[in-house]
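Just the one chain here, the form predicted alone, laid out as structure tokens.
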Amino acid sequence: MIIAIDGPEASGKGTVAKLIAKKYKLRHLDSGLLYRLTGVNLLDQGITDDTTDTFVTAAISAANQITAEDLDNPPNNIRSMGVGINASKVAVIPDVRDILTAIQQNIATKKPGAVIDGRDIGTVVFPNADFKFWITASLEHRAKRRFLDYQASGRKDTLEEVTQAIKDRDYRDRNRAASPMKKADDAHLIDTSKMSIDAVIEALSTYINAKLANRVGKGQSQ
């Protein structure tokens, strides 16, 4: 079973995906982690200027070097703003996306399946996923969530800086030529702005269970 959960940064899709994966005993795969691993590799090398050929070549090389161990044991700075910015830069490179898409498909199609969260899972990586969700929230709510996360980890970013960084990330993700971030036509929309995490999980579970029950019913009637 493949469950695709897409949405913009700080919408809550990662937390939701982990909990849904646990509930349905599936593997959780954070596609953004693959791009962050590529981004952190470049950042460690001091490569941040995405207008150069060096950036593209290094990004392709870094993507090719990602291993399962990297996914299970990411570096401590993987969630930093700098890594996130670099991740969105490498995400526009078609060759990088092809490499990382293949990794996702290889991992998620192994039994028993997976819950994958990202920005193009339901449109590009798994267009025929069993279930598709688009998890979103207002910019205000997303920025506040990320700001509180940073504060809890001891970071000093201001709310204004975090808000602008998310706006910039949204723009890059939506306007990139390769696999732009967008809601799949058949994805179920859930706005988490004013919902608790328990309410979000309940909403997804209700939708999934109803569709599963419908499939069983159709199978029994045939």
Second form
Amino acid sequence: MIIAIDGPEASGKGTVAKLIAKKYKLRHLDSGLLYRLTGVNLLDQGITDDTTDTFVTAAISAANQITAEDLDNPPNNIRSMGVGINASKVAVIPDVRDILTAIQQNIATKKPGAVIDGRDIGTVVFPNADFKFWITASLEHRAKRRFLDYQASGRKDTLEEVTQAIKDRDYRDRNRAASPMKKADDAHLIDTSKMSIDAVIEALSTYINAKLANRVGKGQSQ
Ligand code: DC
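The structure above corresponds to the form predicted alone; please give the structure of the form predicted in complex with 2'-deoxycytidine-5'-monophosphate (DC) next.
Okay, now the whole complex, with that chain kicking things off.
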């Protein structure tokens, strides 16, 4: 079983994906982590100027070096704003996307299946996923959440800086030519702005269970 959960930064999709995976006893795959691992590799080498050929070559090489094991041992700064920005920059490169898409397809199709969160899971990585969700929230709510995360981990970014960084990342993710961030036509939309995490999990589970029951019903009547 494949459950695709897409949405913009800080929409809550990562937390939701983890909890839904636990509930349905599936693997959880955070596809953003693959882009972040690629981005952090470049950052460590001091490569951040995405207008250069060096950036593209180094990004492809970094993506090729990623192994499934790297996902279990990411570096401490993997969630930092700088790594997020560089991840969004490497995500524009079609060859990088192809390499990372293949890794995702390989991991997620192993039994028992997976809940994958990202930007293009329902549109490109798994267009035939059993379930597709688009998890979103207002820019205001997303910025506040990310700001509080950063504060909790001792980072000093202001709310204005975090808001601007989210806006920039949304823009780059939505407007890139290769697999832009996009709601799949058949994805179920949930706006988490005013919902508790429990309510979001309840909404997803209700949708999944109804569809599963419908499938069983159809199977029995054949
Ligand atoms: O979900 P995240 O914030 O960890 O993702 C970091 C960046 O990686 C995001 O800005 C765009 C890119 N990404 C992507 O292009 N496609 C995905 N499926 C997941 C992430």
